[in-house]
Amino acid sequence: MLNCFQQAQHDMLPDATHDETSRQEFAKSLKGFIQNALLPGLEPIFTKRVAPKFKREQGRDPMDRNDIRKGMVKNDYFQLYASTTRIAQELLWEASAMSAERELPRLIEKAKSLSASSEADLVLPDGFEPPKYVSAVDIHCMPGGYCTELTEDDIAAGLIYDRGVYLYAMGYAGPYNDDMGRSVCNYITRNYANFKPRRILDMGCTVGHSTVPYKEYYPDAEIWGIDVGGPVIRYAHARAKALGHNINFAQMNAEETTFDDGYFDLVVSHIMLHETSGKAMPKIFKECERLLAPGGLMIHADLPPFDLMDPFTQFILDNETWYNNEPFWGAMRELDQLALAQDAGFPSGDVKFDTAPMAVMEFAAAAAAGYTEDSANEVADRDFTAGEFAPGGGWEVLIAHKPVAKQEVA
């Protein structure tokens, strides 16, 4: 039912010919097939065929990740599961990247348009260097990745990724591919009345579609989206203005900003960890730790670490780090997420993680219910399970609070 959701047009999204969206139906279509048909025949093949195998030429069971990749990586069905996954993730580069290139040159002047209109800040420093861990490598596949620029004022990577993203999440990110931002903001409404920011940071924001939300939520509250890809960021930019609203971006590294000491009340992001490094992200910790004013809350939203899920769909989900270009992908789960938080200056009693309901899955609830979209957001009790874009999934988020500074006793 939520493959039904289809992206919302807007001023800064490409305007795709006939044989260009079917060509993205097509790949969205395939990723579907894949999800939905080749995937659940992954199980019964390890337990019935590739665990026994693995048993009688080892001595033993599988016992994590790494041993049921050993049994499965020479299984047919495996191989054309993984190799399908990669075709189709190529595919669906390919076919967003066709209507940008060729609206590319419209949309600049578009973007210009937009941003000079535009109440808020867009921040491109010279000679900014962005971190090895993104530019030297197409995260997701994605052709040139969030970096490259070949033209003057580039929004390509924009362009691309805001389709791209779409097609990747077979519309389970909703029509503006903001399920993300709108559901950690239903989380912070229902689990923190009380808590109304003035200032919020969005890092690794890509083209600020998680970064729209807090503006709709929070209308009076100073929002600054950064990101190290100077593209997305002019087309985030951009885009927000086209969506009606007035949001401050920079390309900006998340390790080290140029924001005072408390200035935020609130940071967050979104699918951002899993694709920095084993260095950056106790830098990027102390850095929220830093930004935050006392009494704020650092809220990163992902999927949940390895120790929370079973070897196999640990197996499962790995295959991002093997054959999407995610190469920090596994190995972030295994980090004592927690710990590193208490490094960084978080009590280890104000950091926890904790799952926010996908808004998508409940606003379909909520429709099936016979609810009206303005009530949507009160149907919260029901049961999810983690997952990536998985019916009845929620995003893992990981919490931490900056206390409020103990007054001295005279």
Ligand SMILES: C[S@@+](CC[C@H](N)C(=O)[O-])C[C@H]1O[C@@H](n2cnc3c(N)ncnc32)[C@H](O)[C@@H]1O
Given for the second form:
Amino acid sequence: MLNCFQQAQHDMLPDATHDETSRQEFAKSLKGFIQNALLPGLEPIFTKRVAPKFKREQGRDPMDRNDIRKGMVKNDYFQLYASTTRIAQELLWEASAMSAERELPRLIEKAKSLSASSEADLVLPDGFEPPKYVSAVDIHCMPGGYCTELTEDDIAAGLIYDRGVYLYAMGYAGPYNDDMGRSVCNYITRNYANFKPRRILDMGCTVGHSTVPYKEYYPDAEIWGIDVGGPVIRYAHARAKALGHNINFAQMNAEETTFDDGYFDLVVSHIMLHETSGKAMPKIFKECERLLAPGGLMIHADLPPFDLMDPFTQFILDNETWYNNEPFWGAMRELDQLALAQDAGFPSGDVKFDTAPMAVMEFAAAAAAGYTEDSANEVADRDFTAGEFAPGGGWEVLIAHKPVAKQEVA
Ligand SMILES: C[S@@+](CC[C@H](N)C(=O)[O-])C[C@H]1O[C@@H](n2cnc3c(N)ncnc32)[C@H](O)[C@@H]1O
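Next up, the form predicted in complex with this ligand, please; the one we just looked at was the form predicted alone.
Then the entire complex follows, led off by the chain already shown.
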């Protein structure tokens, strides 16, 4: 079994008191208990009790995730699972917010001095309006969401998110919460060995967890992280500097950025798309196509489409839509993303889904391989169950390539 990583310290993380740490660790352990003890009970409950009852009442077997849900919501065990999951989610933010709130004045000053010492740009345009799909709900129950600003130079959302994501992922996204970025970088270097991006854009970067690995893999590239949340962008800029990196960050909408046509060789996002909307996604794909230079790559790492999994797994994952303030979570998994990418101008032969193996799983498998072959296989075969994952220990990636020829003809 993969050991859970402790979060790595850096100068922008709030110092938690003993009591705050206990609450945070309790929230994380409660999530672990739900995953390991409560979640496995749902399938037997469904097959042995709920499905037969559904058949008696409806005269047919449950066919899809909606049927499964109709039966399961009336079941006491499912209600216990769903309500405990919601409580754990609220608790992890509350526990993170306690130390963030106490440390906010000190860390605002720290962020200002780190940002002032950075050689990279921090762009926060006056009067920026975030889209309603981000500002109208506290997505995944994070109090205030990504955009709320209550004080000058506010970074509170960044402080809460950095710690909260570690608790949410129970450490399995690595010590710097950067497994998605690291896994996509590994994927690119293995599958596109000669691809050397000169400029890289990370859309919906939040606090830059996934952005930083690109700087490590491509130190000479000009890198930009953009997000619609002002507080998270300020935090990202300072956090990157605290980790020793000069990375440009801007408050900007991925639907309509201010960069020139063809400015980037690589445009990526990590778990951003499912927090947008059905109207925004086509615009974002078109914007990616506009921003890419000939030969460039668009890579979105996000939720696997529903049609890649069985109805029961669909039902389990769709609980995020119903109980975790993720309004677009299920709808996004039903979209034909390959068609959207083609409509945006990427040729059909140049668009595909693939799986980027999780860097932390590879790390654990390699470590275990040092012991015995059996223990290595055990780690490599373990399904990952912490959060937004593709079945089998990888992140689902949508990849589109902008051909060189098309641009030359145009
Ligand atoms: C789950 S977070 C992404 C996490 C981050 N990419 C990472 O890997 O750690 C989703 C982010 O997407 C941002 N977002 C949503 N819609 C956006 C848009 N149209 N343009 C830019 N950012 C957007 C949200 O503000 C939020 O910070």
